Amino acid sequence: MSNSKYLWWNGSQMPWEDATIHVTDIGWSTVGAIFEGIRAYWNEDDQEAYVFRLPEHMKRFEQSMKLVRLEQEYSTEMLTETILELIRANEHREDIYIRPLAYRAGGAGGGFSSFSSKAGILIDTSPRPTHLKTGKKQDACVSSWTRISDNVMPPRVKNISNYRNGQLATMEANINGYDVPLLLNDQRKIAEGPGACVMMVRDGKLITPGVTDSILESITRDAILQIARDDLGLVVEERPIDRTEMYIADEAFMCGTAAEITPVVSVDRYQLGDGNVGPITSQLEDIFLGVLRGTDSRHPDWRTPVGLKQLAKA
């Protein structure tokens, strides 16, 4: 995958290859780094790309900076417009992934005890095709690793350090022949997967852990719950889930910016349903992809047009 032509770094849009730092600046500066993962989806008929829930993502970016005590020099509104300008400059006429990153800046080679609230901000974009409706599915296991809790490293923050928790669980799962792990929280209930929330279907209800069960306050999760309630008329329950309840679920899936909706067809070698993508999961995928791409007119407030159509006319 080739790099985009431009990125944005500390107030300036610049060629990709010009964004360099000294090697001693990496390391401790990223311990408190926070980020967002955002997607934009290309609509061929409209000749336009739509960013999914951009205001909500940038609000969470602001909140994450606050919780790790980084000063936000640039306003959220300015960063939001910067993202749209960057996509236009790179002329992305495809599905893409957008990564705003804030890290602790200043002081080369700073150690564990060094502290500064000064932040550097980097935004880059790259192509990433959707896997929705491709038939992708996963076999999951319950990990031996425990999900971080709010008094360890707050899960609601998209802090890069938090993701080591999921990395360890993923390596264990992959070595043992599974695609994805499910982590239990310190109450021994299902929390989430590595960088993705967990949902299951049982007796026609969509069930998922609550936002205080050691999960990220996921923007995609919130959207899926709204679609389930408003568009499919499903009963939705946000509550603790036992690991054995996952074993007898009719359907399950992971959801998140990267995961989108990824069906899970077994947990700890217990087959869910008939071992294929379940009917409710499939319906959610259909609606979600249409909403993301703008081929479905529902939830228009979730789509921010980039302006590529106007750029082409110009």
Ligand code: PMP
Contents of the next structure:
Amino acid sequence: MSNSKYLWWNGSQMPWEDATIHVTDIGWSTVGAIFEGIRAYWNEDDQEAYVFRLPEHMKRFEQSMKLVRLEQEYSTEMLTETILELIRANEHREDIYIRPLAYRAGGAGGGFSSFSSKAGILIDTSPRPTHLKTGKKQDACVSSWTRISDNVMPPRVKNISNYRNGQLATMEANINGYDVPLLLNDQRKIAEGPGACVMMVRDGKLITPGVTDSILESITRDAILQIARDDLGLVVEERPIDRTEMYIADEAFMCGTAAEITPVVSVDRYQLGDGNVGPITSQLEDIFLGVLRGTDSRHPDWRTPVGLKQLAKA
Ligand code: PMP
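Output block for the form predicted together with this ligand, input the form predicted on its own:
Every component of the complex follows; first up is the chain already shown.
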């Protein structure tokens, strides 16, 4: 994997190679750590990159830190500016992924119960091209693993430890020949995938589980619901979904920062629609890509310009 020139760690921008920790810090270090996954999209005509919903991601970062009781030493405003500075320093002129991470900086040997609230913070950026409109499709299954719930390990926030649940489900799905698992929550209703929310289309309506159905409060999910409602005039429902509703859905897709919109064409080998990317999914992909890249002027509040254009002029 290629790395960027610089990252930001605990207050300074530094060469990627210089950000090292001692090997004894492995172990409990990421229990309770939280992170964000953010994308920025390059617009060739504007010679500018736009970060998608940066304030919303940084607000969730703050909320995740609060939930795991990590103290926020750096203000959200400062971290936001740091991200833009880091992208400029790395001179990315492409689609990228940005990952701020906050971990318990207790030092070696503290164990999982050491209760220092001091956070170490790392931010790195790396190229990640969009896969929207590339024809990527997934075969899904319903997992035999149950999604973690609010009283177990709250899926509402982006806690690294939560991903063990999704990792088990993904391993099982992949071994059994599926691309992605859908996890049921403890009410035995559809929750989400291991790293993305799920939506389905039935009779022209766009339907997705609600934010209290054991899902991450996804920023992409929220954007797609707004696009569906406001730009496509679709009826949108946020409600519990039965497993068999997925089998008879006309269309389905995963959505999230990494997943963007990834069409799902079968669930437990029940083919959805004609087995190709459905018409509503395709329309949503078109609008979403334009909005992300800024070639579609709608939803300007969702795009934070990085400042690469000014940099090129200077
Ligand atoms: N659910 C899970 C478990 C995730 O990891 C993600 C990716 N962050 C999502 C949903 C989608 O969230 P977002 O749109 O905010 O990236």
